[in-house]
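Next up: a single chain in C-alpha cells, the form predicted on its own.
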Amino acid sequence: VLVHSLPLGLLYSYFHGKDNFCSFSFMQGSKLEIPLWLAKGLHDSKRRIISVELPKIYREAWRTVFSADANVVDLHKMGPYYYGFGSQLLNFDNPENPEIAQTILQTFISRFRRIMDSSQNAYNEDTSALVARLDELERALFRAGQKGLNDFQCWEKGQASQITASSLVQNYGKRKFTDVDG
C-alpha cells in the first residue's frame, strides 16, 4: 500500500541487537510503500495520520478495462490477491469505494464462468497456462473444479469409495426416531 504520511515523527522499523535501533523521520507529504495491515492500523479517519494512495489495478483506468473485458487481464501478475487486497482496500475511506466495490465483483462474475469451465473441460489436460493468469482465489476455484471433474470420472469409470451418508443425515435419522419413540 502506498501511503502519504503526515506528521509521523519517528517511526522504528527494526529492532536489532540490545539496544540498537534503527530510525527514519518522515516528512510530512512523504510517500512510501508499507504493508496493508500496518496502513490499517495507522489509518484513522479522525487523526488522518496517513492517507491511502489506491493501487493501480484499481484506479479509473484499470476499472475500464476490467469492465470492457476482465478475462483478459492477468490478476495474478497485477497482484496474486486482486479480491482479496481489493475488498480490504475498501476499509479505507476512498470516494470511489463504490466503483471498486462494484468492478471487484463483475470482475469475479465475468471470470468465472470461464474459469469453471475451463477446470470441467481440461480433464487431462495441460492447464498450466490459463492457471498462470488467475488470482488465488480463481486457482482454489478452478482446482475445486478440477477435482470435482476428477472424483465424477472415477465415479464414471466404478472407482470410486463406497457412497456414503453424512453425518448431519444420519442425525437427523437418529433424531427423526428419538422423537417417534417418545
Contents of the next structure:
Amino acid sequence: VLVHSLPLGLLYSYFHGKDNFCSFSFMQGSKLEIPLWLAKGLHDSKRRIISVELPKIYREAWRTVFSADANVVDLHKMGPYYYGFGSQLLNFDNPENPEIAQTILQTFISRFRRIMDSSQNAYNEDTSALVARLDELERALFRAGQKGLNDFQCWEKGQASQITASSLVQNYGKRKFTDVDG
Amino acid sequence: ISRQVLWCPSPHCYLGPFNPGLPVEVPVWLAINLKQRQKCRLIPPEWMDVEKLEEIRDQERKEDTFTPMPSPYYMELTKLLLNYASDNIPKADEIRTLVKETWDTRLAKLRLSADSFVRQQEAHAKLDNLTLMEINTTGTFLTQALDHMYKLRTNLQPSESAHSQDF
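Mind pulling up the form predicted in complex with the partner chain next to the form predicted on its own we just looked at?
Up next: the whole complex, starting with the chain shown before.
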C-alpha cells in the first residue's frame, strides 16, 4: 500500500519535466506531496492505493482549539481555503471525517457573527485588519456584506439616482475625434 | 400609490382637477416634481410626526420582534420628503434622527436573528414586518452565508454522494 502525505496547497510541482511530461514511480510505503485533484483521482476505498495524512489544522489538537474559540484562529494563515479544502479532504475515508466535518461547520457558525457585524458596519474604512485573519470563503462573504452596506449608503446619499457611464462604455471610446476624421 | 396629500396653490396643472387650496392625493413622484417646481406644498403622512415616531422607536427597542412599520417604504419616503420638502415638515431634523435610530435598531435585531438562526442551524425562519430596504441591505450577505452553511452541513452526511466536487 502506498502512503502519500498531502499538505495544504496543491501544486503542479511534479509536472515540470524536461519534455513537459513527467513520470514518477514510487515504492510502497513512500510519502509524497501531490495535488489534491490527483489524490482524489488515485483514491479508491476498495483498493487502498493511497492513504492521506491530514494536515495538522484538521487534526485533533487543532480541532480542540477551534472548539474552544474559533474566532481567535488566523484562518488566512492556516488556510487560506480552510473550508473548501477541508470539505474536499472528506473524500478520503478517514476515520476522523465526522469530527472534521463537524468542526468545520461549527467553526463557520462561530465566526459568522463577527464577519456579519464588521462587514455591515465598516463604512469607508480601511478593512484590512478586519479581513486579515479570514479565509477566502469568509473574505468573499465579507465583500458581500460590504456591498450591501455600500449600496445602502450610496442610495442614502442620493448617488443611486445619478446616471453614470457603464464601465463597458467607458472602455470603448478611447479613440479621439481627430482619429475619426483621419 | 399616493402617500401624502398635496395642496396646489395655482391652477396651472394639466394633470387633473387641481383646485387651488384644496388638498389632493397624488403619487409621490408627482408630488416631488410639483414641489421642485414650487407649485405646491407637501403635507407629510400622519406617521411622520415626532411623537408617533418616538413611540415606534421605543417599541422597536423594547420588543424582540419587528414592529410593523406605518409604511413598507418608511425609509424611502422619509428620505424623499426630507430631501425635497423639509420646509413643509415640522421638526424635520428630529424626524430624520428618529427614523435613523429605528432603522439602526431594526438592522441590529435582524443581525441578531440571523446569528441565532445560524447557531441553531434552523431550516426555516419567518421574520414578519421587515421592509424591502432592510432585506436588501443584508440579503446578499445572508443568502451567501446560508448557502455555504448548507453545503457544510451536507458534509456531515457520510455518503460519498454528499461531497461536492466543486466546492
